[in-house]
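First, one chain by itself in structure tokens, the form predicted in complex with its partner chain.
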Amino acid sequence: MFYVGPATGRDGLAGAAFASQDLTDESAQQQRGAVQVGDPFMEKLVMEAVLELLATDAVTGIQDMGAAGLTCSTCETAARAGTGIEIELDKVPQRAPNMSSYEIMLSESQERMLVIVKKGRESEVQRIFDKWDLPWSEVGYVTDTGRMVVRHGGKIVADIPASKLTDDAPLYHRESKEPAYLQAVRAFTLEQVPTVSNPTENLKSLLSWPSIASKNWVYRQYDHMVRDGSVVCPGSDAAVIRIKGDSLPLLPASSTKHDEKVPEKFIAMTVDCNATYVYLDPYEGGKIATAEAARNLACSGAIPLGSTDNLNFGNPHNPELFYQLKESVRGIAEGCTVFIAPVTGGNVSLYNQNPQGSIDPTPTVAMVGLIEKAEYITTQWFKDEGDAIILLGDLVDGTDPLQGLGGSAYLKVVHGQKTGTPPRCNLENEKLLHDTTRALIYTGDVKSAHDCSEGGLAVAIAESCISGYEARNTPRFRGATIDLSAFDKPRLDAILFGEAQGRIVLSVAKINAVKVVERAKLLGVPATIIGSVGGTDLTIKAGGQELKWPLVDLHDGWWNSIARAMK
């Protein structure tokens, strides 16, 4: 067993343990020692030494230094392989004297590894890690006790199986409650809601609003293309990179998989919550979590392979507080289990409170899906004046009283209300949708496609207007003009701004239009075309009104509101 990466010392001690606690004047002040310091350029150099150690063959198990450091990353190799394991702690490189055994153990120091190598190949370890100048300890070797013993100082400081601390865990059942608020919000009606006054100015509002505008001033910053491979850079509903042939080293000559390489693959990636959602009703804000993860992959012509999630909630001692995770992470795994997105890992940080109160629960959901072939990548921005423009799913969902207007950015952004039941998510209507989405897109006929989720529709096409991009300070607009006027039963703000799940925006050529429609309502999804591409400006006729809007104003707000905010 091999420690590879700089030397442990007492920064990040317990670091997982400090982000479990409420966060206070006090906690900070003491506990700054608990915040682990990365080192991007370490990271590196141990991840191609690690890269060329793995084209060797040697290594039999390996697992990085996470939360809870030497402890995590020994007990769990061991207990997965079924194994036993002893450890020395006397040759862990350290950079602080006098550490203790319990502080070697629970350092999160960062960038090491653990590595187990085959008997008998350990040069080849010593010799990649002398090679990018880092530090490398044999620290102990495995054993078939099913045991983590550890020994400092000549003495055993611990002895216990290692299964106790990883599948054998005590489980714990907190004590969950329904949240009193959600009382009020069940009881809030649209009679609350005056009637829209300015829909103009609330598009504006909306695209300018940090949740649904333009994230550029913070990917700009973050080299997202480097390795040659980002086919759809952030911007679209997901990003797009190219798994390239020989993304993998070759294993050495001698394997029987030498000549073995990685087919070019194309990998679509998002993440989404919608945290508002999710403190109105966790167990439907976390199916829409996923749903709308899902939606976002089918939109760019890939099915989901896996999910990962990272569940930020409250206190988990509070019933209530206890209650939204539970209740959300119920409706993950069932988004999950209809998309096929099985959940391989994730990451908890709770206590995310202060004494003024917790933050919203928000378990965003991160999912990757495979696009089978090139041509199947597609993006959200419209392209060609003269396509045609198509909604998939029903403009509002008949059945909930608040038209998509629960919990909505509308709400939100305009009135000023976090309150109202959010729309609801019928995971089964929801596949069929990404389904027929992704049918539509390998006939290649779709140019483009786009979920609707935060501040509606008027929104979802506002940014297929806006969001095609050239080079730094050349975006690519292209016009629409949409005619809604069919549509008289919703109010206008649930028309505009509502936002009922399961509805995807797509624009193919003129000529295709009614095939497309056709199509969709055989597979069994409601498909209208509702405009067509075109000019500077755009135009949407609804409620007796036409409204309009030139693309540079929309433009304006939405790329530059959090630059701005940022100064």
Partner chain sequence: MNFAVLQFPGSNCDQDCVHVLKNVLGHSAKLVWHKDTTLGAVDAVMVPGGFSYGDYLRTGAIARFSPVMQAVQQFAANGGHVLGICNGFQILCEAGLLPGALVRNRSLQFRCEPVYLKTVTKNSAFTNKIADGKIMRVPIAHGEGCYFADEETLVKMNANGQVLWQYCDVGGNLTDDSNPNGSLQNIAGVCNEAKNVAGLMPHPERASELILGGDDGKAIFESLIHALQNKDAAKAA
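All values derive from a computational prediction rather than experimental measurement. Basically, rigid core = biggest C-alpha set you can superpose within 1.5 Å across the two forms. Positions refer to the first chain, counted from 1. First, how it differs from the form predicted alone.
Fitting the two forms on the rigid core leaves the C-alpha of L45 displaced by at least 2 angstroms between these two forms. With the core held fixed between these two forms, K261 has its Cα displaced by at least 2 Å. The two forms, fitted on the rigid core, differ between these two forms by 2 Å or more at the CA of E108.
Show the same protein again, this time as the form predicted alone rather than the form predicted in complex with its partner chain.
Coming up is the bare chain, nothing alongside it.
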């Protein structure tokens, strides 16, 4: 059993336990050591070394040291194999003096892996780790006892059946109760929302809101293009990386696949969750988190492969908070089933609350997908003057009494209200929309695709106008003229800012617009030509008004608001 990666320290000590504890005024200092200190460059070295190691066929088991560090990685590998494991803590690299057994076993120092190697192949492993200039140590071995034995200082400090910490851990069925506040949420009506008075300023406010605004201040803190094969950088519906055919080490000469070429692959990745939706309707919110992730992949031309989740909730001993957890997980499970995106792993952080109350339930969903050909890679920004803009899906959900404004960003940002039943999510209709979008992309007619989510149609179109960049972060604006005057029944705020699900904005060459619309309709998806690309402004005709925004003004708030807030 090999340990590889930086030495173990006291950073991240009991980080998993910290992630599931109530926060108090005193805990800020007491629990500071629970926060891990990451080193992305070291992480990259570890990953490259592990990929090369896996190609040697010398590895029988491997696991990263994540939550609970050595404790989980040792007992989980043993339990899965039905074996035992013995580890000698004196051999574990340590960067802090006099660390206790407890500290070594529960530290969550980053960039570490536990590797189980075939006996007699140790020298190959050592050679690869040395090549990548990585610290390593042989710290233990596999047994047939079924027990996890930990030695430190010449003494046995732990001796326990490995399965007791994994498969045989207790399973709790907590009490669940629908939160009382949901009665008021369901009683909220559209009549309680004032008629929109200044849509021009409302769009600017939404684009400047941190949940919608560009996250460039965050991702520019680290060079996100170092050795990762970036094809689509942050800023579109999904990031895309290229896995080159020669990026994996050659298989041994004895392998039957030694001479086979590894095909080049394009992987799309996205992360989504609307915590307000989950708060207002945990089940629908869970479905929407999954649907939006899959929709973002579809807009990039990708087919979902799998998911991971990060479940952030309050105290599960509170029946109302456990209801949020249970129902949102049910929604996520249904979504992953429909989109064929199984959850391969995840993280759970409970007890996220302080004396003032709990966080909004936030089951974040990350999803990865495969783009089969380079020419299918699609981004969200408009491309060429004169292109037609097409809306896939209905402008407003006619069955929703709140017309998509329940739980919307508009309701929260403009009117300061977090209430109302969020829009419904029909998973089968979503799946049809995603399949149709990919089919249209595969024809080569689609130039851009962007999903409608937070902020509604006006925000989605504005983002398509201002989110393109060239060279050294030089904005590439493409204006748009949108005509929604034929839709006279919904309210103007619902048309502009309603968040009805199952909608995607496309741009195509004008000559192909009718063909694309008819193809979408034949596949069962509503489609409407709503405007064209061109100019330096965003113009929208709706509700008897003609609204106009200079793109420079929209971009300034969208691009800079987070940076300004952080000063």
